[in-house]
Structure formats: C-alpha cells, structure tokens
Amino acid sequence: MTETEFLLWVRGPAFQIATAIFVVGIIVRILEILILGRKPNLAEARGSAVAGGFRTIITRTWPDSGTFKRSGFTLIAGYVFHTGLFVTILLFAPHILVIDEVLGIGWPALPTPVVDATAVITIIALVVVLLHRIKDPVLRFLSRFQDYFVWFLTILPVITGYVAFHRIGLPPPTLIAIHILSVELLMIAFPFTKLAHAFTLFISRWYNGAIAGYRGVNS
C-alpha cells in the first residue's frame, strides 16, 4: 500500500468504520441511561426539579472555593486541556472544514498560531497531569489501565497533528494520515471508555440537580 493509498484508507473506509462506532455507541450508552429511568418520588414537592437540574448544570461548572483550595492544581490544569482541546478541535481552520464537508455546518477559525500555540499548551498540560498522577500516591493507587489508556488515546491526536502540521520526520500524506488515524482509534474507543462523560456529564448532573431541587434543597 502506497503512501497515498494509506491515506485515502483512513480517509474513507477507516473513517466511515470509527463514525459508526462512535455514533452508535454514544446513543446506546446514553440511552443506557434514561431506560433504566428511576423510581417515582412520593414524597412533597418543595421545590422545581427542572430549575434544580439547571442550577446543579451551572454551579458545577466551576468548583466551590473548598474544593478548588483542596484540589486547585488538578482543576486549573483540567481547565487548560480542556479549553486546549476545544480550540484545537473546533476551532481549527482544517478541522472545521471536515466538519463542513461531514455535516454541511462550519464556523469562523481562530489564526493558525493561535492554535498551533495552544496544541503545544495542551500538550504540556496533559503530561503535567499524567506526572501528577503518577506521583500522588491517592491518585496512582485510584489509577487503572483505563486512565492511563484514556490519557494516551486523547494527548496522541494532538501530538501528532503537531507533527503533521509542522511537517517532522515523515513525508506529509502519511503524517496525515496517521493523525487522522489516531482521531479514529480515539472515536472507536470513546463510548466504551470513560470519555464517555463528554456527553453523560451533563445528564448525570442534571439528575443530582432535580433531585435536590424537588426536596427544596440547593446542589
């Protein structure tokens, strides 16, 4: 297989194969969720379920001032890898132009050094945590497989759409192609792992929120 022909693999059949399963799976995983359903509440409204569950959806977004003083280093640098990805994801000019051509929808882009700037940002971030990890003796014993392999599976794209846009050590179409092969292999996994609360996060606090809303009680 001929370097040009690795590429329109990942290209199409690869990448057909990695938006089925994501798709898929993200649909099946949530509806997982809402068919297990719960039980009904008797006892007393004392407040609204739905504006509990948009207020919980709120105030979690940011931490309160105790949990950001017992854990602001794992927060801050969760905050910066997050926001990384998101730039680098939806706000580059080549990616948005995939999503156009996939769902017919694009979006103005940020200039490429802007991004290009925050991917090396992200990069550091991600192995500043995976270091945290590894020498905080609670996180390293609470880590699995899974952790690990979540962190490789999400810094990989990154780097290696670095590369390929710097152009470093191998011909362009197949620097290309392995990044869009590691997107794949992210999308494959995604639904099966714990990247999965990408979509489960605001449902699961959207839950806790109307619970305590219905009791009256602030989440």
Partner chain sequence: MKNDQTLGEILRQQGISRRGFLKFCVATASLLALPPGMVPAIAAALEKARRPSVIWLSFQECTGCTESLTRSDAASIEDLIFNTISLDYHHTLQAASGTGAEDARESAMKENWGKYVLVVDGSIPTGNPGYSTIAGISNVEMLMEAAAGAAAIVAVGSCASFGGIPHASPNPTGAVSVTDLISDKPIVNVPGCPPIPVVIAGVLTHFLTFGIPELDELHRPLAFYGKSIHDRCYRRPFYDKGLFAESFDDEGAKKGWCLYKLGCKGPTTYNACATTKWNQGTSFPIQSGHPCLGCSQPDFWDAGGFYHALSIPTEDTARTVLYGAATGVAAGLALGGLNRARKAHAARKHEKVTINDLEKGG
Second form
Amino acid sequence: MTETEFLLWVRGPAFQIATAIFVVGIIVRILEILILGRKPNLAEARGSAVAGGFRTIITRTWPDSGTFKRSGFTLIAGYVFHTGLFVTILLFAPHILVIDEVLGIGWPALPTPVVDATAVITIIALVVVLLHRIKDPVLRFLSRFQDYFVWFLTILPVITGYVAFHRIGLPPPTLIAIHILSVELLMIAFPFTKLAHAFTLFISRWYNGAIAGYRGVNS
Amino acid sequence: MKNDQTLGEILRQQGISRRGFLKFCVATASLLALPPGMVPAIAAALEKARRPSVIWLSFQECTGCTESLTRSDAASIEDLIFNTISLDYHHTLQAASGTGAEDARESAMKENWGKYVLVVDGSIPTGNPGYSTIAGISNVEMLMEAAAGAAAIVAVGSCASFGGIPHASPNPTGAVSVTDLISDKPIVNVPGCPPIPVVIAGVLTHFLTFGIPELDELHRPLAFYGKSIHDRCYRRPFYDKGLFAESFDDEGAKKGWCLYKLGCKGPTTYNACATTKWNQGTSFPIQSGHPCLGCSQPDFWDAGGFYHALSIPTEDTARTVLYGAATGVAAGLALGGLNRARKAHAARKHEKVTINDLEKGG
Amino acid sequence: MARTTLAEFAIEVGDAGTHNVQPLLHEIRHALAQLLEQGKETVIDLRSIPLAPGEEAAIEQALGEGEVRATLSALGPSDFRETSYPGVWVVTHYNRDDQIVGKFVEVTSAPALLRSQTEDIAAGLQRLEARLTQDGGGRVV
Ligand code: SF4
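Target state, the form predicted together with its partner chain; input state, the form predicted on its own:
Time for the whole complex; same chain goes first.
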C-alpha cells in the first residue's frame, strides 16, 4: 500500500467504520442507562429533583476546597489536559471543518500557534498524570489495564497530530494518515471504555443531584 | 542529424557559441535543481552526450501532456533538448500516419534495440483489449513490445505514472500505470496533469547527462518531486498562523491567505510547482488564488472533492452518522427493553426473607 | 450589485511573505566577505528559493543599481548587472523569446560568462586567419 492509498483509506472507509461504531456505541450505551431508569421514590418530595439535577451538573464542575486540598495535583493536571483536549480537538481550524462537514455546524477557530502550544501543554499534562498514576501507591493499586490503554489512546492523537502538523520524520501524507488513524482508534474504543464518561458524566451528575434535590438536600 | 553525434557537436553545428552552451548548462543546472557549482560537470556530460532515439507512445490520454510540452516556447531550453533527441515516433507530432508511422516505430526500435528511451503518456486498459488500440494493436501489446527493447522508460503524466483519470473509480477500462505492468526496466515517473514542461525536459536532460535520476519509492525524480507543495509554498506563513481564505472572493482570498479551507492538497502533494512554477516561472495555481488539486499524486481524482479541505473525510460521513444514530436508537431501545425485562424478571424472583431464613442460611 | 472588475480580485501578497528575503541578504553578505578574504565565488539560484510574488523584486531593490551593466547575446539575451554592492551581480538569462530561463545572484569580481571563452577565442582566431588568407597578402580591410 502506498502512502497515498493509506491516506485515502483512513480518510475513506476507515473513517466510516470508526464513525459508525462510535455513533451506534454511544447511543446504545446512553439509551441503556436511561431506559433502565431508577426505582420510583415513594417518599414525599422535599425539593425539586430537576433543579437539583441541573444544579449539580454545574456545581460539580468546580471542586470543593476539601477535595482540592486532598488531591490538588490530580485536579490541576486533570483540568489542564481536559481543557487542552477541548482546545486542540474543537478549536483547531482543520478539525472544525470536519465537524462542519459531518454535522453542518461550525465555529471560529483559535489561531494555529495557540492550538500548537496547547497541544504541547496537553501532552506534558497527560505524561504528568500518567507518572502520578504510576508513582502513587493507591492509584497504582486501583489501575487496571484499561486505564493505561485508555491513556495511550488519548495521548496518541495529540502526539501524532503535533508531529503531522510540524511534518517531522516521515513523509507528510503518512503522518497525516497516522494521525487520522489514531483518532479512529480512539473513536472505536470510546463507547466501550471509561472514555464514555465524556457523555455519561452529565447523566450521573444529574442523577446524583436529582436524588439529593428530591430529598431537599444541596449536593 | 546522425544519431552518433554528440550533443556538443550538434550545438556547435547550429552555430551556438561556447557562451551559449554554458548559458544552456547554467539553465539546465537550475532546471535540474542542481547547485550552480555543478555547471562544469553538466557541461562536460552534455558535451559528450549522444543523441538518443526516443519512442513516444500515447495510450489512454487526453494529449494534455504533449500539449504542455509543445506549449513550452519554441526557442526555450526545453526545445533545445528536444532538438537534440531523435524523436522517432510520436503519433500526435509526427507527419507520417497510418502504416508509414508504424513502420517508423518498428524500424526505430530495430535499429536502436536496447538503447532507445521509451516515453509513455496515458494509462493502459487491461479490460477489453479493444478499449484502446493503435493500428489495430492493443495498448498492452504495444507497450510490452516496445518496453522489451528500451534502455529506460519515462512515464509522462499522472495517467502513465499512476493510472490517472482513466483509473479513477469505477475504472471502467481496467486502466493501469506503466509500473503496474513492467518491473524489469528502469522506470521514471513524471506525474502531473499535465507535468510541468521543464520537468519533462529536465528528466530527459538528466537522462542524457547523468543517466537515471535519483528516484523516490514511487519512481519520481527527487530533484522535482522531493518536496511537497506545502513545504515550499509562499503562503505557508499564513497556514502556520491559521489565516485562511474562506471563499474565493473574501478578504482573506484578496489578501493572499492560505487556501487550505478551500481544499488545497498542497500538504500531501509532491511537485515542483511552488518553485519551478509554470509558464517560464510566471506563477502556479496557488499563486493565482486556486488551491492545489494534487494532480501529481496517485488517485488524485478520488481523493475527496477538489474543494473539500484535506481534513474532511472522503466519503459521506453525515449519512453514516444519520444511519448510525438510527441503528443506535433501535439497538439501544431493544437492549434497553431487554435489560428492563431482565430487571423485572429478577425483581419478580425476589422473595420475602424472614429472620428464620437468615438464621438458616447463616 | 456593482460589477466586479478583474482588478478588484488582484491578490495581495499580504504582510507575511516567506521570510526568505532577510536570510538571503545575509547569505550574500557572507559570500561577499568570503570573496574578499579568500577569493571564493558564490552563485545563488534565485529560482531555487520559495519566494512570494514581489519578493524577488524586493531583493533586487535592496541590492540596488551599481556601475556596470552588460548584455550578452547568445541563445537569447542575458543581462549582467552589478549592484550597488561591488562584487554582487544580478544575472538574468533570457531565451530567444525574452522569457526568463534563469536568475542568479553571483558574488564574483566579474561573472564568468562575460569573459571570452577559450573555445570561442580559438574559433574566432580561425575565422580571422581564414579571412586573412582569403584576402591574400595580409591587407587589412
Ligand atoms: S495554500 Fe496550500 S500549499 Fe500553500 S500553505 Fe496553504 S495549504 Fe499549504
């Protein structure tokens, strides 16, 4: 397979397959959670479940001071790489073009040098997070293969993207193809691993908040 | 002109002075992207080079490659090169036709067997042999016969190099490139739709002076195809800054910003357009405001729309998302229903537990 | 809607350019120092450097106009121009249709092609001798 054939394959059939698995997988998983539902709470409501749900979705975005004191490092590194991923994935011009093509919605991009710098910061933050996971005895004990695997799948597109943009090492078409392929791997694994938290996160927060809200408790 | 004359002799006969010859060598070095310090070596090699016999075969092509070449002007360096080769067969350019032309080809092949340069433009159909014939001979047959006696083959244009437009999906004629059919001869691919004329001339000059040029894995001469358009594009600083033209007539387009969003294939295209340029170095597509189509790359016709950015998938992904979503909803509902049923079933099986049961169990 | 004229679509180069002009001038400075100290000549092929439209002119403008300007006529004209920096020449070769076939910056005391070439001198000598014998008696006309 020549480099052009490789590039055409990842931009064509491979992207179709990855998209199909990603979309079907995510929707199935979300529907499964929603349809399973929760037991009806027969107690009298002391507050609004809906309001509680939404409040928690928002309030949990900021850590309370206790959590921050206990694991400030994890929090900061976590915020940095999540923000970094957001910026590099959603605010880089070529990526927005893909979203616009597929979903028909677009938005302005950040200047490329900003995204470039963000990519470097994101890579550093992800490496730091991994080192922390390995060094901290509790975290290491709790980590399973999937945690490392998912970390690898996440950092891979950032690194390949950085290398492809700067055209380092291999012929550029191959670099771009490798980058797209790494994203496709991520898309395929997404619904079936912890990565799905990007979608399920708000559902669980809502449930937590709703339960508390129903009881008239602020969570 | 006899074929055993050297190039130096031919030029002298045409009344060209040493200065003229050296100027020609300087331009040739520039053409071959060789450092100016190589001029004496080029002069020495050209001086001694013999006039090769060239047989030019045209298969499934549009004659654009020949047009490109002949549009390079009459008194140009390219023309000098073509005056010094012996173009023994080219069915578009030669005066003879019919049997006379085919006789010329056969006698040129016989006389120079093992020594002539075979130039091919156009792809070769492998489906029905009747799809493309010359004098009743199928393209495959003519190519194989001519290739057998060639010292080297130059595939001119994207069709001969990679299959080109005839090869585009669904490829009704089963079109293939020269390299798909022949592997036992040195083959130089000069892709482009059409290739830059001076590049065609440059390859032939290189062949005359220093033999087969250095090639990449797709048989392209590195001197011309070693760098991508993007890496030599003067609009690159705008790409790096993220300043893109969004349409053909917006502010960015007028200011000469990067054409990536308008579908520029420069980042994945190898050619000399950005430095050698076209029409005696006047301009090239990007300079005149149009994105690079990637015409010198394999399968350029199938590499997504010309005006679709490189990052955009080549197939209809919106449809996949839609169908995927529909499938997902259906499967999700079915699985959800199944899960609920399981849950209900499990709940039904629950029984009252008394303190006695627990004591028994404990 | 007002008709858009062609001129309105003139593409500007923008302010970025390729950033190749300054480095090139530095390269010329370096070559000039080498010429002075070691007598080493340098030729820079302007067509091998990616330049934005107008940058070639910018380089020529920066180099300015010097004392010598010579034209050669062999396979079309060639233009040799010493710039305002002695030792730096801009050499442009044209074909017979006045199209540029090469453009170089030569850092030398005199471009090699300006000198008469040994082969041409020999040929000229032959011609002159032939003429003199034809005229017989060496009477110079
Ligand atoms: S116009 Fe094309 S080749 Fe030039 S910088 Fe932009 S994407 Fe690259």
